[in-house]
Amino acid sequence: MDPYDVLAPVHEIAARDLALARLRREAPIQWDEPNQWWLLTRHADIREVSRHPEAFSSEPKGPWHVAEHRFSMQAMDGPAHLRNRNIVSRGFTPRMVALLSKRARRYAEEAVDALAGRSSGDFVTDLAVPVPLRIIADMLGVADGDFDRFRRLTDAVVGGTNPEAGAGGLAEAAPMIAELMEYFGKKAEERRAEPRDDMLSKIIAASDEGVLEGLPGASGDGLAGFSNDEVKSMAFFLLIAGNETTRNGISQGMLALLQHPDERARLASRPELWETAADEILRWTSPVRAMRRVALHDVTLGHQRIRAGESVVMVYASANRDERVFEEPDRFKLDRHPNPHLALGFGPHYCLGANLAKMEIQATLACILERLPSLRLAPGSEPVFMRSALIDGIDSMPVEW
């Protein structure tokens, strides 16, 4: 089987996922010659990679998709995760995230404010993206408004790995990214010149500070400081993570809710399922279809032996309907529970945004049911679903109301 017939984005989700069963029952460590890698599909191997950082490394060392590069602490391990992880952590603190909840709520607000006079628009730019966009814009503290200009740029990264793109969509992408680089440099720049309350400004002072001195290794390594280049990796590195996955579990969020009116119903009327609503929208989305680990040693996993050198790639999507873990696993429910979906990782990479993206979900879907319950796909028209080999998204959903 093709890995790119499970990994590639279809427009029928069934086949996919039929696909992906498939694997799980006959060969759930798959080796593909083709693109030199071992496709892991079942919850349990992805869950045993993902807690083992010194035998599954993230740094780039073996194929993924169309490109190979270092992208901030998701692709990093050991001390240089720990320290950009360390400084990350402090904007997505429960504190932070409760204080945020009220203006992702006024974003909702807003977003829907903008369409008075209206009774159809698209989905995803008109209601997905504002959200998520702004919150990660107001903790960058970077130029609030300019939402057209930062969807465009992040649009262009993530369509880099469209595998059909092959070397041409990166290439396309890299003005783009350079574009962002440059951006982020003079903000760099600025912060250190005239700290504010944003996140830039706090990594740029806790680095400044010594505050990493006290980590593993950050002693005489040359890790005790952040460089411009490190602290622009770092702010492009949160725009695409907090900005693309959280908007895209929005609406492929509402895009399962509309295919399943009875539970969209529920959550109407029942506003306490929100406590395991989130969770089962993220694990029934897997906004995130994969990532890819490289073995640092030889290790067996699953009766299987895994070479140094070669690499893993573990397919979310797939772990999230495993039926061995998840009772009715193709049932959208929304009070599932217990609910161990791996849609945001797992082990020392789990998302650090996890309550931050759970939340945006809720504030937003929550404001959609309320004041648009008769949203509906518009007749005639299909959701335009993202090529990419990384992130299960859509691009554009007609909507009507």
The other form holds:
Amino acid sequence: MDPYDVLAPVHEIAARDLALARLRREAPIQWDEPNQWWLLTRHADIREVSRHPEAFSSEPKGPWHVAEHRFSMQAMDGPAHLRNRNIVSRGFTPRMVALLSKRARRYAEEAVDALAGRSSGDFVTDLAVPVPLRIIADMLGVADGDFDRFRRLTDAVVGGTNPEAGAGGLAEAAPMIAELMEYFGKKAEERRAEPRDDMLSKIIAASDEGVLEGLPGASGDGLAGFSNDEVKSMAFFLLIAGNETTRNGISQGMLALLQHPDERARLASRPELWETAADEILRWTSPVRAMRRVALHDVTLGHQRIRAGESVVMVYASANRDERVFEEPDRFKLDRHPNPHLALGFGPHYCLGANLAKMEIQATLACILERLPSLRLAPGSEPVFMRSALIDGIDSMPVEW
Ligand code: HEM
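The form predicted together with protoporphyrin IX containing FE is what I want next, because the block you gave corresponds to the form predicted alone; please supply it.
Then the entire complex follows, led off by the chain already shown.
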């Protein structure tokens, strides 16, 4: 089968889900010759790979879009990975996230306030972008930045993973990446001179102590536009990871609620459902569609021999519909429990922003359900879906209320 069927954008989702179900049934570990990687579609195999970093490396060594560049902890192994993760991990604990939840709600309220006097808009720009973008900018310490510019720049990076654009997509994104890097360079100079209580200052302190050693680019292997500067790389990754992913969880989550009016009504009248709802939204939407690892030595996975150096692509969107794990996997059920979805990964690279992402999805959608109860898709228009091999997302979604 054409692997692009499996990595297809969400508007082709019905066809894609059928293709994934067939793969799970007939060829759960399938060699994809044109792309030169194994496609993994079963929950158990993806979990197995994720929890064995000693056998399956996250470092860039094979074919798979932007992640050829080791510009973040996500693309590192072993002690270097842990060192980098630990620099910022305290900012993402449940306690820290609980402290941020009031602010997230306020940002959601302000986004709705800004629509006063209007009865239509673009869901993505008006309602899904503000909360994750403002929160991660606060955390990093760049809240005085130009938010429209952040959005354009991070969009361009994700645009670089459009499988149809191939290497051209990346080339197009390069000047935007350079612009963002330059911005972080300036901010880093400011913080070095005058540290504050923000992540950028923490990253700089860690870098000055030599903790970041081993981050990318030291040998000049950076992507065009990336500087060989570990501080900028780390800040850049956090801005993208904290922004592009959750925004799509919110937009896709709203679309799922619009498509399932009974579940939407239940959530609006029973807010306690939020205890399980954000996880079901994540399972259903899998905003990060897939991630890659490379075998460090020959390994047997299932009945399949994977050779050293071969890449495996873990299709989370498939694991999250695996009928071996989920009862009625094709039903959107906000009270699903347990819900061992893999939308946030598994193992040592489990999403650092997991608590934050769920909190932001809840803060934004709960506010919209309360304050814009009649919100609906604008008649005669369609959501515009993102073209990316990495993110299942929505570029724009005209709505009215
Ligand atoms: C709906 C929202 C989100 C989704 C679906 C998501 C998904 C993921 C996934 C699947 C991974 C695992 C990657 C791997 O195993 O290779 C991951 C890692 C990561 N995520 Fe998220 N994420 C989301 C939100 C966030 C937010 C808000 C942040 C905050 C900055 C964040 C920061 C990170 C970081 C730093 C990593 C790398 C962790 C490591 O390598 O140790 N994510 N995310």
